[in-house]
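Just one chain follows, in the form predicted alone, and it is written as structure tokens.
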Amino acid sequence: MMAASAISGKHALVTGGGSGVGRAIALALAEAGIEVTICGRRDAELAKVAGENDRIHALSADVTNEAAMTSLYAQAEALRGPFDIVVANAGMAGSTPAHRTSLADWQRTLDVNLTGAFLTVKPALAGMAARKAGRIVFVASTAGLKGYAYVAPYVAAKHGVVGLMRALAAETAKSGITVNAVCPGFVETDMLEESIQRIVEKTGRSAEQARTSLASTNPQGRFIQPQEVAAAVLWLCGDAAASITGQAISISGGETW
């Protein structure tokens, strides 16, 4: 990791910021000295987390919903100053052959995942650019750079996610800011849990089957942890990672490249 002073003292917005990726991120940036606000829709989740480092400040806000993304801009802002660093961490992910997928769940599954992120970034755009600084980061997955069967509405969700950061990517090169996304395998929270029970129920192999059957994605045969998510995070809000924009990291053990 770098030294705390490269970044201490910014202000970051982590979507999502209640519990798994969001919440390691969220508490590697506090620790670097940066002022964190979070966001969630589960309030008491949110201020657990923020309870966990004095410079986590927790707002409750919908991603979908642009009026509320707009509203918590304004709140933050105006309390700690301008985000310096947006994460777009929010996510959900469910599983369903696509003959069998709802356009209702597919439209949910679009709304968070893409929508989200792309409402979550939009607002700090204009500001950076003014500023000539900023750091971008999507948590996308490697579902944004490979095809997993039944989960047709997630796996294109990300690839949207990355084809977004991209576009910004193009959009933002001169003016200071960089825009990348992470993209880790499969990770050690309670999503990955959620998917396991989900396999457990729709095949009835065991807990333990289904996480050796995940795990095995993994060339290095292991579930990412969410502080080796944070860690890539920290590194692209830092100056070290100035000239890295456009990226999609893959954090999967090889899985992906």
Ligand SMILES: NC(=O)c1ccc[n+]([C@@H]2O[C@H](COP(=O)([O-])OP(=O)(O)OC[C@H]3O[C@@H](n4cnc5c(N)ncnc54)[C@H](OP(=O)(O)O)[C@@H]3O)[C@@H](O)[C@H]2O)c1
Contents of the next structure:
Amino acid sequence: MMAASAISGKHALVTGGGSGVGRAIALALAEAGIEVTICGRRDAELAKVAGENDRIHALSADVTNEAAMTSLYAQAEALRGPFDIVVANAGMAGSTPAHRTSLADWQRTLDVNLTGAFLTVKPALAGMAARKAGRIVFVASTAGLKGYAYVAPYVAAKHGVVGLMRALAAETAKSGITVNAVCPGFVETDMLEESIQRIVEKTGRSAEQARTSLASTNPQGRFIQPQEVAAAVLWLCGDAAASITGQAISISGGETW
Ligand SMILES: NC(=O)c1ccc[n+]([C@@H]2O[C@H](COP(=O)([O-])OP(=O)(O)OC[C@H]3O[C@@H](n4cnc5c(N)ncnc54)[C@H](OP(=O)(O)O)[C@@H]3O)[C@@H](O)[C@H]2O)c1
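Mind giving me the form predicted together with the named molecule, seeing as the form predicted alone was just shown?
Let's see the whole complex now, leading with the same chain.
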């Protein structure tokens, strides 16, 4: 792991920083001396995380809204300088058999997870290229690397995120920018709790049975902790990872490789 001081003083954007994985990433970056702007739609959740570290600053924005993301960039960069690091973490998941997935659910899942990731990083690209420096990290999923049943739009969106990452890595390789994705298996966050609740409602299994079944997808037989994802993101944002670009890094106890 690189020395924290090598990246201190920079400015990072973390979408979905008000909870779960995004909160852990925001805290890890802030503890490394980075000013971190977090965004999401729930002001109260964002304010709580901002209250945990003076270097974390909350701004509300919906990643599916291009004008809102442009305005977030304008406000945050006027206050703390251009983003050196952009972490596209915001996401959502639902579950339904593919043949019963409505077009609206399909579209919403792609809007948040894929188009939202594009709108999160697009405003950073020209400035990073001009400065010949930048770090972009997508929080994808093992669902970006393999298929799972009953989550077709989410799997399609996360595969799209991995493709977007690879395209941007190719496009920026000569510009001093690295672009990577982290691909966690099941992480212990609100999103996981919602998945467990859906299994309970749809199958009649107990929460404990649902939990055990999801944890068993990880060969280590456990859930990933948000801090484990954050540690990988912190490393990717540092100088020691300068030659790592275009990679989809599985954080899954060996579920995928
Ligand atoms: N938990 C897992 O098992 C797991 C596994 C692999 C990958 N991931 C990925 O990890 C990322 C974080 O998820 P999590 O597990 O930490 O779940 P989470 O606690 O539900 O976090 C999702 C975050 O995304 C934000 N968000 C959702 N829609 C948004 C929108 N339209 N605009 C702005 N922000 C939005 C939410 O904030 P608001 O509601 O305030 O907008 C929330 O803070 C997601 O991309 C997810 O796909 C999670």
